[in-house]
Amino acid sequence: MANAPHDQRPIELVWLKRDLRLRDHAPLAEAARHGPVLCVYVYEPELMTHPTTHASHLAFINASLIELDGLLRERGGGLITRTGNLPEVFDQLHAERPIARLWSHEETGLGITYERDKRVKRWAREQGIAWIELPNHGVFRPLTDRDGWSARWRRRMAEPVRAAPEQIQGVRDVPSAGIPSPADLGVAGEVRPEAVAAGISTGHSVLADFLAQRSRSYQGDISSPVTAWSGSSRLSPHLAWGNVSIREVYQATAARIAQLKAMPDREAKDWAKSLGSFAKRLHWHCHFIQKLEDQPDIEYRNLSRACDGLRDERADEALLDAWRFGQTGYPMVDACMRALAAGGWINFRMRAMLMSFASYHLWQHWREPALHLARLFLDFEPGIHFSQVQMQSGTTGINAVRIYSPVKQVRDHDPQGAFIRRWCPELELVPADYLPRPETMPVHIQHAAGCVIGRDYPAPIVDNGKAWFRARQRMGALRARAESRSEARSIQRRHGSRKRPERFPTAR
């Protein structure tokens, strides 16, 4: 029921971040549960002009909230928005109706969602509100040491997921600001026309689809850019803005792993091995968050110091541009980056062959080309995308160092084509044996194909052999310095893998 306009009780307000859903949303039942709720999204402007954000971020986060709106507003709730710097509209809701209590899940973000949780913190504390933070992903705050990390994620996994409230106690007279635009906030770049469906629904439909069909080959499907568009799960947009919980899509599959391993057929049994290999995915998912946790200036700095003056921080805008727009000469290169522009999402081999190429191959610092990929990503993950940059740059210093070549990959992965032939059509007619090189193609059958090299398609910026041969030489002279070998050690220490998950503990 509304209240009335001049109701003053206090409310549990629900700040939503990367949390846009009803179920296991600690949050908000705990808020529904001490008094009149107000949930409300602030579009901050430092984070929706920051480099990494992009238009299609921000038509996911609209389309999440609506369809959230309308279900709180089914148990007698709903949301807000309000546009401006936290904890400013913080103070001016408090002015407008007193805040009991302030609810959000915990968040590993940028450098600049750090230093606002701090300035909320402040103005929480001087304001004598309770600012309530409960954890939102596997990940552990605060974390002395890495040792026992994967058994308390797996404890963490098991706990019941929280149920959405049935009823919700809402506020209703407190304006909200409504939906705005790209353009309304500043936000680069414009919507990808083949981006994901974004929402609560969606989402649980893309869980349930997976876990019926499409999880059968996954471990297979993976690597190549053709059948891991159907073969992955597609959950990682959701799982970025929250439209599902990591817990969620745990216990899920630990449901189905369960009723596959009970099967008696051979079939059934390679099913679940291959939905046992998603779930160590799972993990690693909060793994790597917790490394940004644990160490913020990751987004900034490398983790391996010794790194440092390995590669100059000033970008080759002109090699960069090569790479940003797909014209680098190398077909499976180009046809990832133009993919990413259209969509907004790659199978995971394919993204570290994009950062390798960029960090080894055109010998760039990873600073830039993750900003870049940022932007692309439509699942962009911070704790996740700056532990993986790193990682594939060679700058964490614990790490193998993996330098694809984007030659084999079109031999492993797409050797018919069919994948680069869709997103760079000028290849299309191409003879497939020439397609890992297209500029060795004689002339006649250059001319024949329609694909003239310097004309129709680029020449290779940079030669594979000679790059991957320079670019190893470079890191095996760092990797071998004593200092190197001393602080991967303290590395290993403080961020490494202790263990890896060794089963599912039963689903509840």
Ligand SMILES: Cc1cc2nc3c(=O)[nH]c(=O)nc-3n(C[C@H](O)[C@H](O)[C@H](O)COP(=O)(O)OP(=O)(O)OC[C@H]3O[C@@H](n4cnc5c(N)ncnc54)[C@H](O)[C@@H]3O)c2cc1C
Contents of the next structure:
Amino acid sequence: MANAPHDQRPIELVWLKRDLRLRDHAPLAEAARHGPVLCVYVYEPELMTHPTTHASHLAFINASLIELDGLLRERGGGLITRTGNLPEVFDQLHAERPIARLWSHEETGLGITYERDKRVKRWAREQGIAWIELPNHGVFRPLTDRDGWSARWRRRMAEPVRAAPEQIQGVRDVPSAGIPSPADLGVAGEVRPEAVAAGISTGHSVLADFLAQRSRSYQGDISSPVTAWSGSSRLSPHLAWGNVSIREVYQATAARIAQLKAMPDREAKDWAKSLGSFAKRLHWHCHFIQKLEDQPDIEYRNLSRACDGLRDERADEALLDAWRFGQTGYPMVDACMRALAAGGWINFRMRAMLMSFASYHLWQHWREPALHLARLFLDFEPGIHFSQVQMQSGTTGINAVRIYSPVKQVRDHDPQGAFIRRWCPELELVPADYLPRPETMPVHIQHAAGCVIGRDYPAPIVDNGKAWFRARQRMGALRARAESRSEARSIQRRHGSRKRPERFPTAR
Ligand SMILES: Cc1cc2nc3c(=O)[nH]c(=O)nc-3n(C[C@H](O)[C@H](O)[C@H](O)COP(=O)(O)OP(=O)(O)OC[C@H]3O[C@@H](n4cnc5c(N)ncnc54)[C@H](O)[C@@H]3O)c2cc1C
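Next, give the form predicted in complex with this ligand, keeping in mind that what was shown is the form predicted alone.
Now the complete complex, all chains and molecules, led by this one.
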């Protein structure tokens, strides 16, 4: 039921952030039970121009908002957008229509959103407005002890999925700023031409299709960039921007596993096992976000302070540019970077290799590469991202040091070069045997393949073997220090999974 114009009843303000969905949206469901609901998305300049934000993120948000607005309208509601800082935008809205309560999900985000939340909290208190924050994922606030975390997570995932409100008392007379373009907001970059479609219905059909078909050999498919494209769920952007909730995915997966287990054939049992390994990653999603929740400064600082000074904080721009633009002379690194620039997605193993290459082969501090990858990843999720970046750079102090060889990755995961040839067309005619190390091609083969090293494709910017050995020595020396070991124990207590710790060092 829409309100009459100039209705001045206080409103329930639902603040949308990384939760652009209708179902399993506790703040929306609760607000709808209390009174007239206005949903708002605020384009915050500080966030829009942050070095992690890219035009493709904004395009994903905008498409999700347009769909969500339609769904809310079908139920009597709707959403508005505003551009500006917080809490100023809320203050303005409060002047336009008194706010009874502010509803939102808890956000585990960047330092700037953490600071903004403190300002919003202060403002709400001063205005006498209750700000009700409800959990979005299986992340606990505050968490005093990591013991028992997994059991709590499972209980949270088993809670009922909140239904979409059937009827919403909408608020019609508050104007919206509409849908801005990247240029309107000064957001960096151009929308990636091959980025996947955004939105709630797309998110749900990606999930349904994955569970019904694509997950059959998930476990075997996810490591290679050739097979992961369809064998991995591809749910990450929909999870990161909240088109689907982690609980919805978990429950649908559990139901599918039960269905497969009830089938008599061997293939169904193997499929269920594969999905079990997928379900583990849903657990990791929250496990990693919990780390940033518990220690927000891992966005800026080494989790293990014993690693301070390990690498120069000033980037070597020439080396990093070669990495950023896919010109390192290592085909797997270059193909991954170019694929990311086009579509904003790559599988886990290749992300780990990219980060490992920047940290170990190029010996660069993780901060600049982290920002660059955040802009590239359509699914940028701060808690997963900064935790993973530090893990792949060896600065967590507790995880095994894994130095990925970009040469071995070609042999293991793209031996015929299907992926590499697509993204590095200059290597199209290079014989498969030379793809791991094109610089070893005899000159006559380079000419026959139309790929002269140094002219058509770069020579390697660093020597794989030497870089690997040097990095291993440096990390070994660091980990052997007594203070590294004692610090590792306290990091493990605060952040570590309660499963058996990994051994050091391993090579990949
Ligand atoms: C350096 C680095 C940075 C990363 N940054 C991000 C990021 O910003 N956002 C992001 O969503 N993932 C990130 N990941 C984790 C992982 O690579 C992606 O979640 C995964 O590739 C997304 O594809 P998918 O949805 O098909 O994954 P699936 O394998 O189908 O997994 C399903 C979901 O589980 C979660 N998940 C899977 N693997 C991991 C993992 N290793 N750690 C934590 N959660 C996981 C994700 O939410 C994912 O969408 C990063 C990994 C590395 C090595």
